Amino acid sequence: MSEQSTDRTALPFHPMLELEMEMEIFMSDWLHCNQLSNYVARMVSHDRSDPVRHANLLSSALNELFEISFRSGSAPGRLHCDISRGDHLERISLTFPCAPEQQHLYRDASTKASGGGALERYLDALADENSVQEDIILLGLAINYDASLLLREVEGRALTVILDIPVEGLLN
């Protein structure tokens, strides 16, 4: 297992929700991305100060991650999603099958989303019609949600994307 990370917190996280499904079923309909993100976000947002706002923000970020896994095009295997909560952060951990030759796209995008200059890279990616979709999505999550990102390769056949988001602290 290898790791690539941005600014990480050492805070403990408490499990909130876990789901798993066959990737083939998930990929049978594009709407599953939206349906799953809405369902999961509503389930874990009921106890927040503004549950509707919290669910909407979390659902939007989660939907982006589900879309990344959908675009991986790797049907054999399982999709696994964990939602946990730490002090002021929601953690989304999404594992999906991903061929080793495709994983470099996510590592490159994760590197671009970390450190200084991420906003400039995000704006450049939006303006460039040849930008890789993974770049735009991961940069967008880092910039728009003030999220930190961690990638883990799972035995060369899957990828886990971990996103920490300060949902309660977001202004918009």
Given for the second form:
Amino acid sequence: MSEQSTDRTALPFHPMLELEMEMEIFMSDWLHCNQLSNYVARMVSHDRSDPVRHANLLSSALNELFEISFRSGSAPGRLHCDISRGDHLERISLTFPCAPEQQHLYRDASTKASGGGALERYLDALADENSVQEDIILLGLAINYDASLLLREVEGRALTVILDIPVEGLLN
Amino acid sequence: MSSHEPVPLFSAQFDLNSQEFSLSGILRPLSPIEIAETTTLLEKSINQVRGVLYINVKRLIHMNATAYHALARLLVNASRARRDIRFVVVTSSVVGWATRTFHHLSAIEPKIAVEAYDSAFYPGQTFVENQSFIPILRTQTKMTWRHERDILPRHGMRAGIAMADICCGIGDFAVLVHKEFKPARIVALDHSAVSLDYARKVAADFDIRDIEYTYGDASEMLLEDNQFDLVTCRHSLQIFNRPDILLKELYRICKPGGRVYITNEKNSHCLGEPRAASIQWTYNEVATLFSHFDMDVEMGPKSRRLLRDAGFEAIEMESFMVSNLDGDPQDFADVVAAWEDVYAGEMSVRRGDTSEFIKRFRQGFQDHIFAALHPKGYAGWPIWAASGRKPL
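Since the one above is the form predicted on its own, can you give the form predicted in complex with its partner chain too?
What follows is the entire complex, opening with the chain shown before.
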């Protein structure tokens, strides 16, 4: 296992929900991304100050990660999603099968989203029809949701994307 | 459905009269090809307008990065090619991600403006969002509850139901319902952040954890279709300029077989003795004043027609008179004093009324207070409660 960003596992996060399914089943229908996002977001938002808006925001971010895993196209294997909560953050941890030769796409996009100048890169990517899809998605999560990203390679066959989002802060 | 079929969760429309292109629903395509019809419609819309094109995304609940990228490129390219057109993207303050996401378009191309839709769209909203309205709402609910507690079971209220209180204000009604009827779920929605903060504080003080207070626009709700056994909307249709749109939303979120319960007033029927003539004159003027701001506080008896027009069946309707005989007469007097503050002190001034008019206008409220507090007096405020069932 290797990590690309600072280890933040020491932060106190409480588990909220865990979901696992066969990648083949998940990839049988594109609508699963939308359905799972809405379901998971609603389940973990019920006790927030504004559950409806919280679920709407969380679903938007979560859906982007489900879509990334869907587009990786790497069945067989399992899709694993963990949602946990810290003081001011919701943590989404999504593990999906991903071939080593594909992982550089996500590492490059993550580097662009995590460093300085992310906003300029995002605006350039939006206006460019040849932009890499992964750049648009990960930059968009960093810029539009004030999210931070962490990538982990899992034994050369899968990738874990960890996204921390201050959803309650975005509601204010 | 295979993943290669378009996601049928959204709609796109173009209205040439208002030069408005609208997107609504959930826009999460696998690839830009899936939304080719939508992008083509947007291109055609751009070619048909002059001056300005409004892009309305107020009811766009979700949009993924794929769709956003496709729309962003199209709008940026169009704004560069058509220097004669301004583009105005109208988002909703209720949909948290939308304003943040679309805001970038104006940074890429300054000719694209992004405007967050807000309460100013409702002519009367500023008056009811004013903090001075909170004491009115609090005392009003206390007085009407004595009647509504008996009325509500006839309109579908019972233990264990899922209910929504739309335009919940400071949330007192939701708290009272929670204690008295014990619904399984209560969602309480309002478009005033100030009122909701107050509601959350009251609920926290009372250790009530299971009312879901949510910031939302009653005419553009994020709540999904067919969710609630009972949807309540009290004293609110009468202060919106388009009650039909609100009723359509109440109908949408109500389960088939469930009921929508509304209360409204007919202010010109407020009455009192003694000094009946002065009181009558002032409340006739209240109705005219509200009408000036596109609000209809004479709506009460129209509820039956409104519900029928919205598609409801099995309509139940009744009226009750809140009076100075309900508990402490001072409560009634306090409500009228608060009305005087807002109606004569703010709205009449805003309309540009003369000082002579305002003086006489205030006198009627004072006389109503006099009648309420007089040991032999009577003061009344009539309210119409109605509900309709959504067909199965």
